[in-house]
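Shown next as structure tokens: one chain only, the form predicted alone.
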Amino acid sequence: MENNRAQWSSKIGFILAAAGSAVGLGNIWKFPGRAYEGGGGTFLVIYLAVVILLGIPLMMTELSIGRASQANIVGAFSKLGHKKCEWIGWIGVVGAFVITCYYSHVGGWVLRYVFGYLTDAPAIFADSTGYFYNMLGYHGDGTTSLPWVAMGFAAAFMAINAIVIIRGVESGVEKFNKVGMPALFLLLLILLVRAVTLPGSREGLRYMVTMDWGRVSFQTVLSALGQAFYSLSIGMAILITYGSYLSKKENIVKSTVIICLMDTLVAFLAGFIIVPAVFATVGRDQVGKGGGFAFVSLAKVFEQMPGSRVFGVLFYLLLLFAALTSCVSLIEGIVAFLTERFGWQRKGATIGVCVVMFLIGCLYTCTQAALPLKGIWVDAVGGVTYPAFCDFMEFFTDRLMIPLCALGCCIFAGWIWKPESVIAEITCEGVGFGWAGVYRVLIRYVAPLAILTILVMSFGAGVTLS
């Protein structure tokens, strides 16, 4: 191990940081909607099975590649003796870069809503749709303007991330997650108690634990597969980077299981908060997923809750912690690559990439409503299409770059570096790995097939998996 390479100062620090990278906005505003559409309890069982069969093996693989190489995501493949496989790492870096461009702006919207519920909750309740689109530059009279407020809060959000990253792995990333992750779980528990004690929430709780296998279809399984896959930070410049900061004494199998369970627990808790709360206030047909639901529809839920402003603030603080922990990990992976590959100083690299990502991300916010800029996309159903640039950015990462990087890692670990090398890395300090034989099958056959399914369905059936 290189003497000057950063390391986690403690096991709990690594676990909280890795869990923070996995726990993001998708756990809280996408998962409840998917769980509702997938039949409640039935979806939860399918999702848990996908995490066990796909998420855990893939996460172990990426952490093992990182620890064995002690390098960033691009350098990891050449350090393990296969320079021609560096393309996998480059895809991960580019994907993480583009994700951070728009993720930082969505984080800025969340920060805006924290202040909005603190200072202007009546305006949000009076016209939640108008409030949201006005923030994005679309006004009630049909006119548009540049969304300066949204971009200003995005700049503040990115500045917070930069401060954490500049402080380094142990003093910045690790310490931030040691505070951020417990705070996130505390907010989840407070909101859970409030949700399940609302009059009428019992029906939503019952729905979330009811097994209705008659509602299961291929799309249900695919939805669970996509949600689990993207939720765990697989196929980005995160897990290999975080794995490279691990000591050989760390039990990768045990840590991976804990991280995946923590991520899954956050998603499940979010489902048990939002679905019962929506059932109890505005009706079951209002359960949705995505930004529109999180910023517009949930305002109607909070409005009907006693202590509406307080619980609105708490919910968006929850989203803010989730967004920050994920964004920090994305930027860390990119900065680690730049400092090691090109010899840049951490501070300069962090400030530089954060400024560039923020500026590119402004196109994401502006093309929500204010600017008509288009991207280009191709699929088997629609042929050549020209989606709004904000949608194009998400298509590019979620449907192409992330699955390709994850598929490359599977091919590398399963057929080039070989499962025996991964197993040797996992067991190097006498750590037991009783299901090594199962792992070989999962990483060589099951995981690649699942990822190929995501790719084919993304381009061949117009399915939104992210």
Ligand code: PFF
Given for the second form:
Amino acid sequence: MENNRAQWSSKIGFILAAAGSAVGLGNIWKFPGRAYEGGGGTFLVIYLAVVILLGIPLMMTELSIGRASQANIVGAFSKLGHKKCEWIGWIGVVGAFVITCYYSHVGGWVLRYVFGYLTDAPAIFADSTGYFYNMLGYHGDGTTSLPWVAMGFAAAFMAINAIVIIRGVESGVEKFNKVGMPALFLLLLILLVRAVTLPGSREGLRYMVTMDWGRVSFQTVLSALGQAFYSLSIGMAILITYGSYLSKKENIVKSTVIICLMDTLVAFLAGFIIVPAVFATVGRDQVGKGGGFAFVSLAKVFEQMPGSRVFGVLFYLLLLFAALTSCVSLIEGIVAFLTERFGWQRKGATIGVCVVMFLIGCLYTCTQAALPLKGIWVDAVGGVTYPAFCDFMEFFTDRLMIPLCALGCCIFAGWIWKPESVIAEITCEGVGFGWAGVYRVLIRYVAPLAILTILVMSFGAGVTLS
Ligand code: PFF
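Please move on to the form predicted together with ligand PFF, as the form predicted alone is already shown.
So here's everything in the complex, that chain up top.
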């Protein structure tokens, strides 16, 4: 099976696909709010340090594991290590599965807003909070109903993903990213020009370049760590799958640096769009406020911009491309596993898994407001708690599965498969790697310790990552 394994048709195709996986809702939706809370410029510096120290080595590791094993997320660990190591891949599959359940639904809401701004912008502007909650089944008079519209759009979003995946790695995933990623950059630049030329945006811009080390706490660093992992798509083993389609000729170090640069650039640009725009329109205290920030507060921002409707459509199109290219990578990782491990047909596996994830995701959308279903959570500070099911899904992936899988990858690469094997994979075909010594220390000691700290702090001290 491995011999006729799919391959990226070009270097740029691979880079855009991996960057497409990384650049997602995390960059545009979550990053600006976190950067604001973390002190603006100071957060940017900390974030950059985390990307360089942990993001780059971990991404390189995942890609190398994938390319060396030529296998899916789970198979890679038994092939290069031992059957016992497969748990790392299983955590990745389960985590990716749960993320896709809700990610696809938020993608559906974004699609709803693209149409909303095209056809019904005055209604959004008239009552942005009401419009958002109405979509989720919570009506102004206090009554609730099942959010059929939001679920319908989520189904459409999932269908687009399924079509891309069924078409295959080269003619589906790669081609889609080759169009989607440049489109995303173009939209980002248009919005950047709009945001920084708004009267009153200066103050926001200044905030984003000001260093205020007095505001930095341990929480700031943890927030940057969690954000960087999520944003770079590491710790879900998804990049193992993308690495397994990579030719031996490609330079993994160079590609990793480019992908991380692109992802960080998009996050920073999103910060430089949203923070100044919010400062200039609805006021600084609104940045990143509430779960519906991208839908509720931003509507007020667009409303006050000349050309509000056009920029609203462009912004949600941008979010849509970002969400699609990330969701595609999550599903590809799961489908590659199912087809290789169980011999399922690609088409059947894709349709089956997408339908199941969509249905579970309905619980995410429904428990936003319409259904009172609870999950269960436990940590040393709060004890046993019963968060809304939608929050539970995010806690489960962000606080547990991503750090656990990332820790597993570090232990695997640092102590079982060994840094020498990663370095050998990176330097095969004569590629130079001058940082091998630094890499060894980072992957063996620094990265696992940092990730362990995330786990201990979030379960033991109640310091949250999300
Ligand atoms: N990196 C994506 C984002 O920033 O939205 C989300 C994501 C995609 C996380 C794929 C994990 C993953 F494996």
